[in-house]
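The chain below stands alone and is given as structure tokens, in the form predicted alone.
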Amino acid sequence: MRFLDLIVKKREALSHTAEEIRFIARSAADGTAPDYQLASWLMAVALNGMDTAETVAMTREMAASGSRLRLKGLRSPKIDKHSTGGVGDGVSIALAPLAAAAGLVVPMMSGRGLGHTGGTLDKLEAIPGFKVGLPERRIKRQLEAIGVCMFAATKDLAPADRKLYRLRDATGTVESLPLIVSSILSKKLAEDLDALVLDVKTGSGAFFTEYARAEVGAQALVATARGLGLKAAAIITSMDQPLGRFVGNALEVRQAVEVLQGETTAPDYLECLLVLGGWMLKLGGAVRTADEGRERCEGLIRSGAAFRRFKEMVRFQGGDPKVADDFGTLPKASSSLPVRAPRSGFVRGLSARTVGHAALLLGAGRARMEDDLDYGAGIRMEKKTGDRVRKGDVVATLYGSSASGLREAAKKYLEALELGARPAKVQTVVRKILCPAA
């Protein structure tokens, strides 16, 4: 079999066989196909697509191209959640211990942030001492003990995806839906899961800025997951404005802890958490319906069980569990700056993408993967869409360590803020739920 023949075949919009897909994935993983041929094939896929059978095969073969977690000895159902990314989306930090407190096993493999979106691993590493780079034996031991572990992917996991992901970024093929789906699900399949809940974001701060494309993406993810024998549900959620009240690594840890302690001042964050948690419990077999799962999650927050599980997770992974009781132990930026409303009116919009760029200027995110983070930097949003403001009211407080960064971020934040004479209709955070035959 020659790689050149497979490039030509996909260029002609023909479908690959399972054997051809296996050859492509292995050639990417072991380096036998040069980058220029892989790049040509990626462009052919971006232009002509892959059908569901091809996408299922590609996902399976990329997962099989390296090592996999071996978790079959665990008795409870194994379930994870994946978000397509957004601004202020620190839900995983609260969701993983919440689902574990309900009796599920949650091996949550996460990533780092780049550009305007944040990364769960960066947020966790804002906790002093917290370790995310764990060997498989330690992950399994922790899952056996407390049912939850949040960790980074190892270099041996789905190496075909790692190579193709890097080339996609350099060849303008990032937005190809079959490549997106196979990339996301190959890493999840390598976790040896029983079920997966997908949080598919849509709006100004999301990868899928348009709702129609988000729905197509969600359908493709669910269909491919089921083709792999993995139970899945996709929850399409709004990312037109940032989720919750905080943007920034340590600040989003604080928000997750406050919610697990019963705080309700971030209703959109809480709604997202409870809906995702309800579906995790339903797919994991802990309850009959997602609504029952939601009620169970609410009870686990009220009882303090989810909060205690979070503290256990922090302790097991080398972090200081005092962060759950004393936010003063979290990193803090050296300076702050209030952003004031330039005029009176109602907040009619708060662009999540632009707020994410403001956080980037503060040092809370990365423009390049090698950039350092200021874990204490970020934004506290005092007013969000639908709120009334008067001229001079503080609409946000910025935290950073650079005076120039604070000034530039304040200008950027005001670009995100849309004020009007009349209140806007606030979009519900959950737009649609896709779970065929659930």
Given for the second form:
There are 2 protein chains.
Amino acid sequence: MRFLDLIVKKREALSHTAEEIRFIARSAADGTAPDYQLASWLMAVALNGMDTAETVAMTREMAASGSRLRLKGLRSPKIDKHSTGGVGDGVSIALAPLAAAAGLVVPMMSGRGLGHTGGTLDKLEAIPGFKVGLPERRIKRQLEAIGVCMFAATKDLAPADRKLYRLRDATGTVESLPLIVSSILSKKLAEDLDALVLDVKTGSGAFFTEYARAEVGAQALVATARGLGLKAAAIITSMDQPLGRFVGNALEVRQAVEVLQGETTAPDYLECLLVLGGWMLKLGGAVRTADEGRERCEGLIRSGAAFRRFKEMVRFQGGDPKVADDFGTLPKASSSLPVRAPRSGFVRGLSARTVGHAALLLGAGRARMEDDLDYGAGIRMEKKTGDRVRKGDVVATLYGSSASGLREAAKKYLEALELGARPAKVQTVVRKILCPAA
Amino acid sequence: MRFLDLIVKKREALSHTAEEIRFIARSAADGTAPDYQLASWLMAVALNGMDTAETVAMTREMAASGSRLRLKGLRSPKIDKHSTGGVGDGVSIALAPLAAAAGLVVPMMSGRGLGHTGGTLDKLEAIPGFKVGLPERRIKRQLEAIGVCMFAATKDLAPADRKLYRLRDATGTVESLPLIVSSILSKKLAEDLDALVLDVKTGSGAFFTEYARAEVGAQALVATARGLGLKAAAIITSMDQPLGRFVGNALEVRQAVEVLQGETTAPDYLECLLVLGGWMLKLGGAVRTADEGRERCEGLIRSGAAFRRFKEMVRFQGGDPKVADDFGTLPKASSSLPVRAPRSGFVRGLSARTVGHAALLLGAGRARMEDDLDYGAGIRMEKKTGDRVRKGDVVATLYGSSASGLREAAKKYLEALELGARPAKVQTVVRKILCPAA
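Now that the form predicted alone has been shown, please provide the structure of the form predicted in complex with another copy of the chain.
Then the entire complex follows, led off by the chain already shown.
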């Protein structure tokens, strides 16, 4: 088989066989295909697509290109959740211990943030001492003990995906749906899961800014997961404004803790958590319906079981569980600045993307992968879409360590804030649920 | 300007500005764009195309990426001919001196053969002593003296094209029409021409196997040439069967000499020569119509002026002009093998591509660029489409230096030969002439 012939085949919009996909994934992983040939093939895929069978084969071969997590012997069902990313989306931090408290096994592999969106690993590392780079043995032992572990991808996990992902980033082919789907699912497949719940975000702060594209993406994810023998549901949720009350690493840990303690001041975050939790329990077979799963989750929060599981997880992974009872032990930025409403009215919108950029200016995120993070930096949002404000009200408090960063972020935050004379219609956070097998 | 943004723009099927095209050509020439980004852009162009304005800009920038031939001061009009390549297509060898004998200045830059098609430089080098790698000074002096010089592209001519051409070859993007057009014309533009006649071949032995694609290609070439301020005409000619009576390097030199000496045993070759010559004279302003140009060419052959000019060119370029009077001084293969008709009938077809492959097996061509050539190897075709044959007639004589090569080539040649009970309708060699300015 020659790589050049496969490029020409995809250029002609023909479908690859499973053998051809295997050859492509292996050539990417072992470096036998030069970058320029991979790049040309990636663009042909970006423009001519791949069908579900090709995407399934690609996902499988990318997972097979490295070593899987060996979780055999562990009781089932093993279930994970993946979010396509957003602003203030620290839901995983509460969701993973919550699902474990319901009896599921949750090996949750997470990523880091880049650009205006945050990453779960960065948020967890805001907890003093918390370790995310764990060897397989440690992950397995923790899952046996408490049913939940949140960790970084091991180095030799899906090397074909790592190679192609870096190239996609440099060759304008990141947006290709079958490449997105196979990239997401190859890492999940390597976790040896039984089921997966996908949170597909849509709106200004999401990868899929348009709803229609999010729905196509969700369908492709679910269809491909099923083709791989993985139970899957996709929840399409709104990312027009940031989720919850906080943006920033330590602040989003605080958000998760508050919600697990029973606080209800972030209703969109809570809704997202309960719907995702309900579906994890349903796919994991712990309940008969997602609604029943949601009620079970509410009960586990009320009883404190989910919160206790969170603290156990923190202790297991080397973190200081005191952070859960005393936010004073979390990293804090040295300064803060209130942002005040320039006039009275109703909040008609709060652009998640722009708020994400404001958080970047505060040091809460990375413009480039090598940038350092200020774990304490971030934003506490006092008013969200639908809220009434009076001129001079504090609409947000910014936390940061540089005066110029705070000033710039305040300007950016006001750009995100849309005020109007009449109340806005607030979009429900959950827009659609896709679960073809249900 | 970032290369990545230009990739995304072309992926979205948008048109590049002239500044963007300049950035792309320069980044290719100076190596600042990595191969994988160039490769991804090339595939986006292969699938989403470029319009005439983009192709004109690309051609201009690729020509500007290196040094031009400085032929200023030379009398005008300067005119060249380019063929998209075929089997037995050694017409340039006769055409260049013929057009010079009519008073035109013909700086003819030629290439080498690869695969089943031959290259003019290889054919000329079959003449003992003939030099094609000439410095600019020598080319200019020869053009001043005799009006014709046939030479290889200088090293620093259109480096952006050289870079992109090599990458296209490895990335499945050779077939892209705007890339083909800009590659051909950038080298011609760097010759500082006034006019250009294009021989666009179509049929089994041609790059454009289908007539419709050849016509689209011819239109794009002429439109782009006009956009560059170059007078141009395209002659679409048939390459279903090989042109003339010979395939092979020394043998095609012999073909050119025979035709210049007034032989008429290769009517398709002669027709091609006279039509192309007529249009060169017309575009060069030596005559009012192409028909008048054709008659002038016939006169220059009859009078021996074209033949004398050929011999002068051979002497000027270090070759032995005796080859023109004594074919015995041309390289010869050590063995020959007649191919006989397996049954009686009419030749209904003689696949140019398959005959080209037979010539490759004899050593007359290169399968890879680093292969050596056997200048004496090749094929003399005794019967062509439309001819009647009897069983046992010699339909071709093969020349080569290895017995196994001769045997394999004979088998291949019989594959090329289609015999039938009824005479075939013979396609005229000239299929269409495109000259929007005429």
